[in-house]
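One chain is shown next in structure tokens, namely the form predicted alone.
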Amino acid sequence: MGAEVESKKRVGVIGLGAMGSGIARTCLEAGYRVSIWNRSSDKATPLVALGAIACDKPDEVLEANRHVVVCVADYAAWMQIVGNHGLEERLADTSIIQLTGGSIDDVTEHETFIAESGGRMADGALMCFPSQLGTSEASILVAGAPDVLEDCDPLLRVLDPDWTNLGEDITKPAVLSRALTAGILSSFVGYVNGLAICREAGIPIDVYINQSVKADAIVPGEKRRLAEAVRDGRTEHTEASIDTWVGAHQTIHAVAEALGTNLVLQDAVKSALQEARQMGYGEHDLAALVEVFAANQPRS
């Protein structure tokens, strides 16, 4: 019984960037025996001081652990590590928790590779900062075979007490994480565009910051309302129609143009709104833009 418990409290971590180091540190704090490897060994030093075991080669991590978290720059970097160290011969009976970001093709090809090598795979995406790991603010999206996810569950709960199980489709974490990031990035781009407009007009940035806080108060509720409208297929019920938003955006575009700011973002928004109107959604809610972005949509 003691050996079984000891085995379950072991984990390997390959890749010690900010997130990989955070994963190793969180597992150490939870009482795990953590084996680590990174291409540049200096990143292991702070973790060794906390009790981690530094390995000279990544195959040593695989040999010592049934569960290995991989968190490197991209799949190309991981497969280079595999090739350089002959890891395909070391993957049998190992659960690889792959937290390296990649495309749909990367994920599916990697799943096949792991299976052919006799290993098991759970693919995941991290939607939080390293400092949030192990707390209620952590967010990890994971998919894989039910038995693999069940086997990895205790370790995943150390990193995220309420980790999200996306089922058996191994590509779901990659898709959902990119969809979430698209929304976040678009919001940040719009925010910076607003900064540019204010700067050109001589409006103090501190005033913009303070007013943004007030304006952003409506965002969480409105995001949920838009998502529910798409989910329920009721975009004809509107808070403000696309036609209304077109009128509002015309003034935004005019102000930005008058100030001489770059219109690349405003032109993109204008194009999306106009396309929605051309598709017959002018009187629908802004949520109807989902049809503009739908796959296989004929374009004018």
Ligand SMILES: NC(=O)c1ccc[n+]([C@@H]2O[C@H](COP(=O)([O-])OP(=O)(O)OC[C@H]3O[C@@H](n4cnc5c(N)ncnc54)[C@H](OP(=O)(O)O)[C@@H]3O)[C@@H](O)[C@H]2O)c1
Second form
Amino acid sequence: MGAEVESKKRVGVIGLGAMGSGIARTCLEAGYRVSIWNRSSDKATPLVALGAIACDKPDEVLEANRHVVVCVADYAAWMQIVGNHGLEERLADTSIIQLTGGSIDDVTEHETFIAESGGRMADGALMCFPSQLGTSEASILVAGAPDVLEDCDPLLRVLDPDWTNLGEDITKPAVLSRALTAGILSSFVGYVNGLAICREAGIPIDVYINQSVKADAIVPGEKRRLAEAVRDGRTEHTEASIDTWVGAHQTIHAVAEALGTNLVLQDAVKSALQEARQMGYGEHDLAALVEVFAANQPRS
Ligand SMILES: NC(=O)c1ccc[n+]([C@@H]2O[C@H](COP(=O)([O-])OP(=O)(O)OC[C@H]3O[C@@H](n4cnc5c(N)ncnc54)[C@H](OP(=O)(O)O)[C@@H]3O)[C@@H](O)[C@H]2O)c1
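Same protein, different state: after the form predicted alone, show the form predicted together with the named molecule.
Full complex below, order starting with the chain above.
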């Protein structure tokens, strides 16, 4: 029993960039025995000062641990580490918790590679900053075989006490994290576009900040309403139709144009709204835009 407890409290971390270092630090703080490796060895120094065991080679991390978290820049970097150090021979009976960001192809090819090497894997996507790991603000989306996820659960809880299990389809974390980031990034781009418009008009940035806090109050509730309308297939009922938004957007476009600002973003918004109208959704809710973005639609 003592040996079992001891083996469960061990973890290896390969990749000590901002995120990998945060992962190693969070595991150390939770009482884990943490073995670490990074291509540039200097990144291990602050973690060794906290009690981590620096390994000269990544195969030493695999030898010492049943659970190894990998978090490097991309899958190409990980496969380079694998190739340079012959790791495919060392993966049997190891659970790789892959937290490197990747595409659908990266993830599926990696799943095949791990299976052929006799290893096990969980694939995760991080939706938080390193400083949020281990707190209620952490967010990690994970998929994998149920027995692997159950086995990795104590470790995942250390990193995110409320980690999200997306089931067995290993591609789901990559897809969901990109879908969420698409919404966040588009909103940030729009926010900065508004900043540029205000700056051209001489409206103080602090006024923009204060007013956007008020204007953004509707955003969480409205996002939920849009998603529920799509989920329930009821985009025909609305307080503000796509036609209404087209009218609102014409004034946004006109103001942005009159001030001489770059119209690249507003032209893209205009195109999406126009496509929805052409598809017959003018009187529908903004949620009907989901059909404009759907796969296999004829594009104008
Ligand atoms: N930082 C965040 O806030 C955040 C949030 C969500 C998701 N993520 C994801 O977490 C992953 C790591 O991000 P990060 O912020 O930690 O990146 P980072 O600070 O830039 O670190 C990159 C890591 O990858 C290693 N690396 C890059 N190319 C390599 C190669 N060819 N061979 C071996 N090692 C290589 C680097 O090693 P060296 O030190 O030797 O260069 C370093 O350990 C990424 O997939 C990122 O999308 C990060």
